[in-house]
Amino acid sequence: MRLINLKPSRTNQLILALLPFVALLVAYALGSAARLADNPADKLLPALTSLADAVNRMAFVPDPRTGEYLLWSDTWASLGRLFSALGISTLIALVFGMIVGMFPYARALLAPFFAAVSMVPPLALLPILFIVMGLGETSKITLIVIGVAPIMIRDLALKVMELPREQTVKAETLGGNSWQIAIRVVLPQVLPRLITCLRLQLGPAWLFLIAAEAISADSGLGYRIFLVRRYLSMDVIFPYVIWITLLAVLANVLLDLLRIRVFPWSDLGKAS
């Protein structure tokens, strides 16, 4: 039989998803041991107990200081920012995916603007959004959207342009407005797209998100992050990196979750 029919099992799938992780984590290990037999008091790849007490120390024992736990308090700073970004991201790009998708004079207008605000490299807008907007949580959203939205545009635009025109036909001979058409025709139809490209946007978002938080911000998983590379923590600079990893993996899989749950069907065409 050729390698290209052969499938693991679900068991071989879950062993095979988790050799590359295990590999790394036993590098880290075996890297660690032998910098830190050279140097007891290297700090570039600490002991794997060195992290566990670095993750107890910000997770579990408040701050002398504020009486905070540290990485709580930084993972609800963080989170407010991106969700209150993303679902304005959404919406933006719902609303103007379809209208550029839709209309071909919307889309002469916009489709243009759209692509060459695409391209804009977001963090090199950041010390305008600084200067204009302030150093509070409005430049850090609005950094974000600016990030993820016109692309998330652009991409519903081409869902809505590659729907069967079949379809708006016989919903016109049917006596349906642009209005009805685009409720009840096309947006059925881009909402499991409108979640996929969320899903896409995550690590975008991500991004630009520790970029904001690591120039000017008071808390947030970036802010800690860079706060303490100062010291060469890398103790809690690894846990940290790894608790984002985990935040937006998390993030995509209940969004995948979403759609198949909302939208079926949206699964039908896929391989098994």
Given for the second form:
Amino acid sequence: MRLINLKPSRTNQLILALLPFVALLVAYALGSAARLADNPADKLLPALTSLADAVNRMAFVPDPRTGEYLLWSDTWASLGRLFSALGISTLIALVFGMIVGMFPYARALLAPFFAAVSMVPPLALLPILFIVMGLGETSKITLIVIGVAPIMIRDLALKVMELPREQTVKAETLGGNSWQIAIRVVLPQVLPRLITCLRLQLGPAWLFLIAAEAISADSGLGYRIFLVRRYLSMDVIFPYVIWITLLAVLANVLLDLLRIRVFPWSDLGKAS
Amino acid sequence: MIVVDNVWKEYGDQIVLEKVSLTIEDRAFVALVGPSGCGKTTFLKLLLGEERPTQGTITLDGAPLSPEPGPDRGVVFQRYSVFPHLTVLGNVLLGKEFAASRFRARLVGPARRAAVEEARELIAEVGLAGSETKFPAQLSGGMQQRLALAQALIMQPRVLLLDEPFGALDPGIRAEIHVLMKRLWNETNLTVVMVTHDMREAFTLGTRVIAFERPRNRPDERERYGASLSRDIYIWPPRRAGQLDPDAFADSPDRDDPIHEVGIGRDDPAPSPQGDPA
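Moving from the form predicted on its own to the form predicted in complex with the partner chain:
Below: every chain and molecule of the assembly, starting with the one above.
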């Protein structure tokens, strides 16, 4: 039989999906054991037990100086920034994406501008943001918004323009004016795509968040990683990276479930 | 009455239609036929208001046609005519909701109940009773086109424009929807203009068949010579809306078709498990 026609069963699918993760874990354990055998004080690849120790220390033992549980306070600080930034970006993208996608005059006015703005490397603007807005939350949130919103606007405008011309004409023959067509025909159809677009922007959003926290913050996951880097505390950095990945994966899955739950019709077309 | 007076349509250097003059009487069922790329669909877009003629005028009951699509002209396309995010009922209600509420475009209270009542009647009329809560993606192609008809008809348009509405359906389903189309045209106050590739469909449904053709169609002439009307055939014996015997088309197979089956058709919802009373 040809390879393209061989399909794994459900069990095999699960096993295959787990395989790379297990392989990575084994490779790490072997590498760590080899290095520790050479030098018991090695800090680069700490043993799994020291990783567990670090997790325990960060998540379940209060910090002696502040009395806070550092992993959780870092997580809240980071998620607060991330979600406010993503919320603002989503709102901006929805409004401007629909305007640019629907109205030819607005498109002529704004599309080239957004196309240019989305090419500006946001990290290059970071110093300006810190100078203008100070080192507080505003500059970090603004960085994420600047990094994420223009791309979301362009993506959403394209999705609006991809709606079949027939639909708009049909809505017009049903007597709809521009506003009515926007809220009853276009908006409900782009909302599921907005969620998908948001999922795709989770990666860049985390990138900008960590970058901003690395440079200036007093809490947050990125801040902690870059702080303990000074002491070569790989036992803290590794769990933090895994935790960030987990959070991102979880947000991704939850957003997709939300889309299917709220817009059941958006999954019907794919099946048929 | 639609009067098309010496209409030309050009896109840049390309002349698509030239010297098109035509009078369509009220409650006619005009079928537009012709080879691909001869401007039938462009002509329909002119009637719809999606495109404007380069020269000439089109009037509806003496008044110039508004330059954008409006509720006086309903339309059904071959695809994408219904909204995938609305249920069957929602799709049919949409026109009513647009008319009722300028800003929210939603109906509430007794007005909504009345509109729902009307929509349900229309849904039953086109044979979709029982599917009110389904989304279009859950319907077959034929049922989607029935829904598109109901959605357009709730606005009670003066003119119904059909752009190859049944072209993507397979023959059995097409025959069933032809019966429906004929009945709707016979019973409502509609003037229908239909673009079709299917000659049989044109002659089965129409009161009048109009052919578009390019009189000069050599490659070096195509650019500068558009299509025009080449045939204008009134069906004999004449069919008149409102005067068709309901039984005549409810059970009249086309010449080459198998005999029309009585009872549940293949495009209808499945019969109840207890069996069908008929």
